[in-house]
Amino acid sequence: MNPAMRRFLLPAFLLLLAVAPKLLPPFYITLINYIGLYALVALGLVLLTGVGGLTSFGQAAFVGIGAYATAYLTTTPAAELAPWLAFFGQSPWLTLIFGLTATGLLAITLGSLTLRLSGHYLPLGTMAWGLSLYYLFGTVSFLGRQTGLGGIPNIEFFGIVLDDGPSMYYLIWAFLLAGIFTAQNLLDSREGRAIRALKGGIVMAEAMGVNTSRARMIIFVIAALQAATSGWLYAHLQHFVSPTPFGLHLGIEYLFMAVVGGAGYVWGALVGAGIITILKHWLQEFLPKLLGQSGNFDNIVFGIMMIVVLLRAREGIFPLLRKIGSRNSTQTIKPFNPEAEPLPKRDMPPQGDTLLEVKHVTKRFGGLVANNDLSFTVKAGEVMALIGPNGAGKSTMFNCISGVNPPTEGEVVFRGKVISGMESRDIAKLGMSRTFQHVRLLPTMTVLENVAIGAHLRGHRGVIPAAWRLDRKEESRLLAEAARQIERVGLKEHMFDAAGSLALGKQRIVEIARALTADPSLLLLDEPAAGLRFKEKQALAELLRKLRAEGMGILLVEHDMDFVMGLADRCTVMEFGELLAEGLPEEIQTNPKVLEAYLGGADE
């Protein structure tokens, strides 16, 4: 599909939505009505679950917060309810600001339970509450039990009474439209960049700077109130609710809706309610006039179609649509200005300062020593190599150095701090940046916002400025200073690439990029020259030999010796998780302890 068409479209489907209950049915305006609420849960599921990564299957029950929230204040005479209660039962909108207070504080409290979870456990956490809550609502009395509570009033919108579907219609629709809006304004801005960096492994999140506990948080909470929302307008759409809709089945529905739809995709959450709204429709009232009797045929039809869906569009419907006129599927480029103000940097250490001190590190797993009393040093403005053969236990190191486990025994000190035991957030807010054994990025983005992520820390600006787009002049810095580094490595023409595409060559320089975003003092890594021709190898030598020029310090794990030996200030030497000898280049080459273990033994 081409840009011009993408950008009539957007006009085009707001004016139907506009049109619609002057030409359509009142029947039809329901169904519409329906896909709109729907839409609504499912759109906080494409954040938490298709771009957060976290399966949820508890979302219908804060539906029924929602709806519950308001049915209850409203219909509930005042004398009964407690005075502070008793003003928000004055109008429904109030009781919206309850409802969405009362959700977010809930799903806080269950958010710091179940996120702790993960694999299979996590969507298991989630159908316990969900169900947990579900049955809240049919036990309590002052609930209605199964019974449920009727005679919720209508909403009024500056004096016009919203009392049926029509009237409620664009009431619906006007808040699917402002969730899509800011759920699309969130994803592209530095806050989005750490929610969708919770797919790329949280290891990676982390060492870039991103709190990944309070980015799980946000997407969970803002899943829920949206979730919340819906059950508000469905109640008064209703103006009754019972447990019913409310039940672990919906929730399934929810996320199939998310999933069907494109659960990586803003508007699949719209086209997954629509999809499967329609056709359970269509397929209740097809079957018992085709079988001639009724039953839950439907259910069986529609289950079987949702998994050929899954088996033949994996990534949902809406890629699929996108695709539409176009054989090509392109990134969008972001505007940003090349030319915005640079971002503060700090001061780099005097030459020959130490930055990193290694003290008698150990590290164990159980019974097995990975690293064993190791101690160096790496200085301002060197070029320092960790070697040695595979298994050695440099990544390890690597690793108890940048937080991501501990050392059991020792001490790591970093610019004269003691970091051991820091997280790897906290780390990389003190200048220390690095890169992976196996490439960690985020393959459907781009290299300009899989570098951005680096920038994280150098951001200041919040979830809601990024939702209404309050962060453009801040969000502009971020990428003009990713643009930078990407055309600083000799990435340039492939800024707006997916990541994914590139080679895995390329792909490394783009983590060494992403590194560089961070404006480190120190820069870890971890074989960065694995998978490069020789004249990109060349061409990373020059710019870790400009690095070290301009004070950086950098600590360096690889197994091309000519590519080390030819950078290195000065090398130690690994084998078994322990010292084996340091020194030179020259010493190295030369060490006959070395020649036996590493140099002259099995090609690497």
The other form holds:
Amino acid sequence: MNPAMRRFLLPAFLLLLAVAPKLLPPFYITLINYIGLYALVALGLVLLTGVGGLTSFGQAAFVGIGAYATAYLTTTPAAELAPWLAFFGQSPWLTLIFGLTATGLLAITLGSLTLRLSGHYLPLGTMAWGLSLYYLFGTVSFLGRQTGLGGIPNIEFFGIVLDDGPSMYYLIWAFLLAGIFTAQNLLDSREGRAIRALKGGIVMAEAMGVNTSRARMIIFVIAALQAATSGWLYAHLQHFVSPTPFGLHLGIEYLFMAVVGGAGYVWGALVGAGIITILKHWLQEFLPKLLGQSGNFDNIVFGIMMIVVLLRAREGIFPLLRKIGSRNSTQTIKPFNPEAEPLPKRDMPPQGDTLLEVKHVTKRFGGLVANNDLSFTVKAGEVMALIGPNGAGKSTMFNCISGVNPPTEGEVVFRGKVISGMESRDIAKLGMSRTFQHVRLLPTMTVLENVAIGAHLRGHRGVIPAAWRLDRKEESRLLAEAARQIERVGLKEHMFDAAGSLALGKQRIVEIARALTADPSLLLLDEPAAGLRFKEKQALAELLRKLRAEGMGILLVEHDMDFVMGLADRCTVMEFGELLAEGLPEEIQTNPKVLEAYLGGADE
Ligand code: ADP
Ligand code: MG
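Next up, the form predicted together with adenosine-5'-diphosphate in place of the form predicted on its own?
Everything in the complex follows now, all chains and molecules, and the chain you saw is the first one.
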């Protein structure tokens, strides 16, 4: 499909949506209404699970909160409610506000309890509160127990009573499209990149200044609010609520929808909800006929289908559709204004000023002493090399300095401030940036977007401006800065390539660009030349010399001795966590202890 046709796709889809209620029989309208309701919940899961990597089985419970909040408040006589609740009960629009507020508060509470859980504990945690809320709906007498609550009034919209499927249709789809639109905008922003960075690992995201707990909480709350909105719409479509649709079973089904559609793609939510709703309906109708007996065969077929999707199309069905649509599939080429006003820069300390002081740092992992009483300094405008055989403790030292692990003993001072014990993101704020020995990029994101994560601390616009595209001016400046750094490290022609498609050596250079985008005064590079070809190494050395001349301090961990010796101003040599030698490169090269450590069988 050519780009002109793709541009035509969305308006055509919207037009089709607009006229559908006029053309289709009521049965299909109902079906499409349900697809819309489900897709709204699945959309939250796309953000939460697909983008943020947090799995929740409990979304149906949030749908229940939205539904029950409005059901209870709009059907209970005002005299029986506390005055402030009676106020909300006057109109479904007020109960929507009430339901969203209640859901938001509950999500923050549940999130602060469960989001800290890692691995499979988080999904288990979501199941736990999903079940509790489900049983709460079925147990509390004022919520009607298993009988539920009926007689929920119609929503009115500027005098129009939304009393049937077709009229609710427009409201449901307006909410869904607004949800898709804002989610897409959010992902394409500074906060969105911070959220997407979660999948690159907490250590990387925090090193770029992202508050990962906050980023997780943001998507958790957004997903909960979208689910609650769906519940509110559902209650006023059905005019009746009971606990069944808010149980764990539906919680799992929502997750199915997100995964089948394509958990990383906002439109995947719609594709997944559409496919599953239609298929389910179809299977419920035809399977019993086909098999000549009644039963829940649809669930069995679903299970099988899920396994097939996981095996054959792990990314879901939406990306497959997109691939059919165009050859050049995953990259979205983001237009940005390279002329955007440059971001303000940090004051660089004068050449020769001490930037970093490592004072008697010891780091123990249980009985293992990875760093033993090490001290050294890095000055502005110098390249300080930290060398030593594999396992000497160099990366551990990087982690002590950059706040990934606090030192067990000793102190790290950066620009006059004690930073040992500080959070990695707070250290980043002071002007320290780093790369990783094991590259930590988001492989499906473009080089430009990856590098722009480095600019996180140089922007300020939050989630709401991003969702409504009020952040475009700042966003242009951040992207232009990222582009400048990509050009600076010589990767301009790869700007819009997926980072994962680059050779490993080039990915290391992308990490340097990302670190530079943070505008650091101290750069920590963990084996930047590994995997580079000779020419590329020369170019990297040239770049580091230029940075040094601009006054940047560089702490360099590197294995390639030729590379280090041609570049470093001073060297510190480590072995088994201890200081072996320090001095000028030429002194180090002839130091017998160093020669022995390197030639005496230590693997390199
Ligand atoms: P280098 O970067 O010099 O090759 P590292 O700093 O990666 O060395 O490792 C030094 C030693 O510390 C190794 O023995 C390694 O196994 C150990 N080590 C590093 N990180 C951890 C950790 N998080 N937990 C336990 N041991 C660790
Ligand atoms: Mg290492």
